[in-house]
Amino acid sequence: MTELGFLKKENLVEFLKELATKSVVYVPVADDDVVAFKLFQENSTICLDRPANIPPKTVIFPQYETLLTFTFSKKEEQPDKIDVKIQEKMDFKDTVIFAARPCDAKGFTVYDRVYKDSDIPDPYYVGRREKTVIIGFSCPNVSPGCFCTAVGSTPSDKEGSDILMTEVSGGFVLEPVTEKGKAVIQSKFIEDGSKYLEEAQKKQEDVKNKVKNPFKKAGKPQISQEKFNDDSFWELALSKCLSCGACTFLCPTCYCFNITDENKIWEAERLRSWDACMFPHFTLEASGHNPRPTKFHRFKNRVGHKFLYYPEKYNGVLACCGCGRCIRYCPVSVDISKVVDELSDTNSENKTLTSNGGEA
């Protein structure tokens, strides 16, 4: 699928309110130096030169949603018993991710083995992705911790994108990757983008040769079961941990949630909202006991659900690409791709890395 389309630059926002006309919009907005995807608007300040501080991940996968509600009601006659109304809160509409960086769009093809393509789909999940076309953004330049190359992938990576997006001298060029991109580029505003392909792939290129990667060997890491399993290990790298959420909450990848219910006398709500495998609650028991007791054991499955759990579930593929933002926006700079750099088996070739950050 190589129709190339362009954009002009002053178009882009003509381009935006139209698109804005079938689809919920959400763009890159920059306020008080914070980027974050936002709605939509005319006098939005899209910021398209640094990452967002949080991914997009908060239009498919929302900071709280309601999944269900129960409403109560009683017959006059027989008060003591009460009614249940249980209602699916599912309305989705169709939107549209403008400028994810690819590391961002990628984030959703982790989610998407587990809440989509698994054999007890998430319908909620499922619901917004598949109403949602995402229009990546090849990274114009490298931010501080980035190190998507190490995990197999570029800056410019296509995966997870509907359209990947690069811009070059005047405007963008813009690369339908599936059909519901095409779809998109559809426009008036769309010309020709053929004659920018060199300019678009020579940019790429440079951006990708600048990104730098953090791992002592090539390839995919291969962390060493027994360091893996040292405490010891974990409570030295670990201790300035301060067991905060910024790392998952900020994760293109981070997917885990929380269930829990709201009572309001005549009507309750069950929400999902965002969780953290490094909360110490996560795993609370009722009992007071927790397998996960302290913020060492915390990390431990962090890393180890990103580069040894799923990879084992999913063929290999790795539940990181490499944004960087943990690592940006640690307030004590845990760096989590030299935590894996220290576990990784020193003995044993690695294996080459797939484009998916699955093993070759």
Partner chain sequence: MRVGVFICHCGNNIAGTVDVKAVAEAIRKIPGVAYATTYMYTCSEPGQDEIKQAIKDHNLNRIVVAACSPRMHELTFRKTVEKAGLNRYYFEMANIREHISWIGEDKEANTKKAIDVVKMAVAKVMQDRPLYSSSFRINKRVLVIGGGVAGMQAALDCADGGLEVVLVEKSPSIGGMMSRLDKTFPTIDCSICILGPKMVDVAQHDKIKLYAYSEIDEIKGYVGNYQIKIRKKATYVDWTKCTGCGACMEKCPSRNAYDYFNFGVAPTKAINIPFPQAIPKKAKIDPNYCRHFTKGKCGVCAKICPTKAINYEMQDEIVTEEVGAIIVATGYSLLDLEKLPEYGGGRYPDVISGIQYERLLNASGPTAGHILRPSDHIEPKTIVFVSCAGSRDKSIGIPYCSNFCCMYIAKQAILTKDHIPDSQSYVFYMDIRSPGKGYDEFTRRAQEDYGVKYIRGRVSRIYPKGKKMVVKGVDTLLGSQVEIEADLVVLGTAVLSNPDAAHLAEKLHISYDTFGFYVESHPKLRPVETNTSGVFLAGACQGPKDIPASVGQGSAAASKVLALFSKDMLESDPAVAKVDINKCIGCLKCVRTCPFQAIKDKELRDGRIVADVIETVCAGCGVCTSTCPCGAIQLQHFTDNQLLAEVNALCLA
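Since the one above is the form predicted together with the partner chain, can you give the form predicted on its own too?
This part shows the chain on its own.
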């Protein structure tokens, strides 16, 4: 797909209003110091100059959702028996995520391998994913902590987006990536954008060249088995960690959850809510045993999942998009890129770790 569209800045709100007639539209809204994706309103303060504090994963994988409801009733002819009626909550609406950063859009591809393309797809995730159009926004600048180019991405990565939007003089170039994206730019507010292609590409390249690589070695990080298994390394690296879980909740690629049933007398609901491997109770067993009893055990698992276990299972793809949120917003400034870099500082034997403990 090479057809390009162009949206004038003065037509942005009208374009979003048009989208909102057919879909639920989420846009990055600035509320004091926090930018988050919220439902579009005509007076929304849309923020495009910095990435949202909270990624738009909440749209397709809500922080809290009802999966099922249960209704109980006694049988009239057998009062000692109870009927249970189960109702699934799967009413998914057409949705547009506007101006997701490329790292956020790519984050959904990490989810896809687990919840959509697996042997047992998650119907709730798949239902929302297929109903959602993602308009990615090529980063106009580099934010603190960003290292997307070091993990195989770029500030203008198209993967995961249906449209890639780039800001140019007077407006935005819209490049359709999928058929869903191509349908969206068939709007009266979208003009031919072919003459802006060169400017868009130059802006994309300029921003890409400003992204710093925090790793000493080029290419994807290769983690040392010796260091990964060294508890003293993790104790020192995580000595200031609060185990607050902010890094996981703000991460576009973290997808752990918990299931609970909330009961009333004659009705109940089954809820899914985000959980985090950094919480002490995440692996707490009913016996009282916890295989990850300390914060360094939990952070070790977090790093191992993103840079070892996930890529081993999914053909070398890292479960980290380098967005930098866990670095920017960590209250005690734990820096995952520095930790991974230290783990990648291998000795002359250059041994690396696989998830089964073997050497590669």
